[in-house]
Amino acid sequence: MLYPIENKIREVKNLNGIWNFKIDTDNVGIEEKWYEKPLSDAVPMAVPASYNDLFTDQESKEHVGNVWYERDFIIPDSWSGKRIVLRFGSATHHAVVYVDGVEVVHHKGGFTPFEAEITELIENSSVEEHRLTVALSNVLDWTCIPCGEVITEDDEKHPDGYHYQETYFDFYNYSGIHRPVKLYTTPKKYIDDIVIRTTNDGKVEAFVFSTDIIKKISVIDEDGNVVASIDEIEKATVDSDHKKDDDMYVTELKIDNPTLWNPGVAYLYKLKVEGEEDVYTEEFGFREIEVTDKEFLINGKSFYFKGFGRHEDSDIHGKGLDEALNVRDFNMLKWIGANSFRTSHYPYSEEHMKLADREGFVVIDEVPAVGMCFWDGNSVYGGDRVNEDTLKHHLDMLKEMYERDKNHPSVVMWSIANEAATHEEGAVSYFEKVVKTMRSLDDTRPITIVHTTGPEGDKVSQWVDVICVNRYYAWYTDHSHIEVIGQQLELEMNKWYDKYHKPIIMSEYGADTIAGYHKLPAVAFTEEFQCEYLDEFHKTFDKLDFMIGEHVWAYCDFQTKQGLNRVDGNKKGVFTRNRQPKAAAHILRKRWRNK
């Protein structure tokens, strides 16, 4: 899916701002057809943003079910005769979208974009102002990812109708229209999609899907110079995964001595595709990836992952896009000496990914498959939990993540799940299908899965290229006894390597830390303890030649659901939630800037 851009042919109109908003307290709005007329008793709501923390009452913040968004928009006369598309960057988690009371699109999945062509509806309308209405549900169950379930307590100990959303992951289930809403135009014949494949000797393969006739394709460098172009483009047979009206154009261009996209030293070219009517320009980079039994190579050089597991999370905004916050985050990552991050546990905004391309950060892109593990020994795979519906949605999300992020040079690896119960027999056939689907989508990038299961029990890592492991020795086990970390870590990592002979990333490790809490000797939750804790992990990493990276959990403190082990959120950040450093940030800065 192409990102909306403006050029001399295409126009973009931003629909962000203050919308009308209404909580569907009894979840009757769709049945009562609230979309057929303007919302009554609505309140102002910001878009993009999570709605939860904008309220001051608990009932609104923790509402389970539907909410409604609404705003008016105008189509300028200058758009007459053009194709008009309505696009959402994301809406969490289930959206039904109406224009003037007519359903135009519905989407399941809270972290990928979706759109609807509304040309015919607009052309057949006589109204000047159009009404855009969105019914949005935050309900998670076992048919979707992330997984969850709504628990209803029907006994004398609870009020009538008492229910709540249960989740099996450690971040808050923020909900809302989290990313930009845009209207954009194309000609009636248009460029639908572009896939770019490169090699470091300067070869560029371009696959263009279009209803327009493609006349010319060019490569443009950062100085604006056309370094390659072709005006004879072959039409090929389109595969069944694309729109039936699309033609596919395939061509190969070659440039001499390309400047490579390297970690920390990004260089972006542009592929300009020109049709008879439409024009689109897509950024890309030259870089190649190789994985051996002990190394991850980018452009032939061994790469060591230094960075974080992170969340799109901030005060007030929740998971809503904040461009200023993104800039601050990348500046903090550069300050500390990080070179990479994982999009834990869902694809981040397109705006975020574009910054990673530009700033030269390496990204492990993760699908929202989190919550597929119980910590009480109960089975997840089979029965009423993870099932065929879950798998279908999982595969859909893989495809949507790939289609959105396929051309980003920053994305070097796909993560197909976080902390799934890969020790269960039912996980074997499930993840065999997941891996097969991911490889069919993209055979140019390696695949990983992030583990909580140990090496003895894991049944699926034979199919991935890199082993990622989350471990919290001396925190969730042997709490506060950092003297056990080195021995336990070395023992387990050797078992992983001996079993699979694949490189390993420690994708999570960390300890909750209250900013400003100090004590000597160090005790749990102090800044001193966090520093000593991380140091013990690092000593062992440096001894193991098959370890290819360390991603501390977490970049900054973030919000979670309420719980006895969470005091207003997860405090494992080395930065506070408002992006100020704890003592551990300085320890990591010294290590990473010299490693």
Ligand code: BDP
Given for the second form:
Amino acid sequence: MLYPIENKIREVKNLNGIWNFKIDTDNVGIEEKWYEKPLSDAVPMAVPASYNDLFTDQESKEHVGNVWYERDFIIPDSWSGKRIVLRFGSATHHAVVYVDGVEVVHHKGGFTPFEAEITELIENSSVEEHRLTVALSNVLDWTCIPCGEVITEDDEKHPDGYHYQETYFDFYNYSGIHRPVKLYTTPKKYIDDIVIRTTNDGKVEAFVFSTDIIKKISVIDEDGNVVASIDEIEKATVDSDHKKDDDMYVTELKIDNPTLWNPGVAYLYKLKVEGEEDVYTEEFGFREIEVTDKEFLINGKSFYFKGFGRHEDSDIHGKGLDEALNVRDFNMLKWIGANSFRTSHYPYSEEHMKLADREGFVVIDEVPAVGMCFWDGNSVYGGDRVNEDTLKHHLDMLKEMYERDKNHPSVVMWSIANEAATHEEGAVSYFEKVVKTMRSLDDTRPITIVHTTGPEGDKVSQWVDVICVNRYYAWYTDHSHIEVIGQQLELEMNKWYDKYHKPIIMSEYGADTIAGYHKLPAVAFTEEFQCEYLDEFHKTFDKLDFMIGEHVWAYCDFQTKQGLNRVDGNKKGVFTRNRQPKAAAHILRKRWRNK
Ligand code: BDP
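Switching from the form predicted alone: structure of the form predicted in complex with the named molecule?
Expanding to the full complex; the earlier chain stays at the top.
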């Protein structure tokens, strides 16, 4: 799916700002058709943002079910005759969108964009101000990724009863319209999608899906020079179902001595596609990936992943897009000498991915498949938990992630799940299908899966290219005994390697650390402990030649649900939630800048 851009043909109208908002306390709004008229008793709400931390009362913050968003918008006369599209960068997790009381789109999945063409509705309408209403649900069940379930406590110990959203993942279930809402125009005949594939000898393959007739495709370098151009473009047969209204154009361009996109030294070209009516320009880079049994090669050079598992998370905003925060984050990642990160545990905003391209960061792009306990049972994938509907949604999410991120040079690998129960029988056929789908979407990028399961039990890594392992020796096991880290790590990593002969990334390792808490000798939760803890891992990584990276958990402290081992969130950040360094940041900086 293309990002909405402005040019001489296309216009974009931003709908961010203050919307009307109402909590559907008894979840009756859909039944009572609240979308048919303006919301009564609405309160102001910021978009984009999570709504949770903007409230001061517990009930609103923790509401399980629907909330309603609403605002007016006006279509300028100058847009008449154009195709008009309403687009959400994301809405977490299920949205039903109405314009003037008419449903225009619904979407399941909290971390990918969706849109609705509203041309006809606008053309047939006589009102000047249109009403945009969104019913948004934060409910997670076993048909969703991430997985969850709503639990009701109403036995004799809980005579008044209460219910809550249970989640099987360690981040707060922030909800809201998290990313920008935009209206954009295209001509009636338009460019629908572009897939760009490159090789480092300067070959650019462009696949354009369009209802417009494509006349010209050019490649433009960073100085604005047209370095290749073609104006005879043949139509090909479209083989994909969902683009059945489009024609497909396939073409190949060649440029001499391309400047490559390299980690830390990004170089972005633009592909300009010109149709009879429409024009679209998409950025891309030249870079090639290869995986051997012990190496991850980017442009033929061995790449070692240094960085973090992260979250989109901050005070007040929750998971809402904050461009200032993103800029600060990339500056801090550069300061510490990181070269990469994983979008744990869901695709980050498009704005984030664009920055990664531009700043030369290497990204492992993760689908929101977290909390996937299979639990052996009688049905297809296990008991009443992960089931056929989960799989269907998982495959949909892979597709949406791919369609959104396919042209980003920063994305070097897809992560198909975090810490699924891959030792269970149900996981075998499930993940075989997941990997097959991911490969059929993209055969240019390697695939990984992130494990908590150990090498003895794992039943699915034969299908992936790189193995990612999350490990908390001396934290969740042998708590505080950092002397066990080296031995356990070496033993386990060798077992993984002996079993699969594939390169391994330590995709999570870390210890909760309260900023400003110091003690000698070190005890758990102090800054000293975090430093010593990470050091122990590093000594062993340096001995193992099949280890191709280290991603500390986590980049920053972040919010989680309440729990006995979470004092206002997860404190494994190397930086505080407010993006300031703990002592370990200096250790990592020293290591990574010299590695
Ligand atoms: C891992 C999860 C991550 C958690 C982390 C932790 O992948 O989401 O936040 O553990 O416990 O299991 O800190």
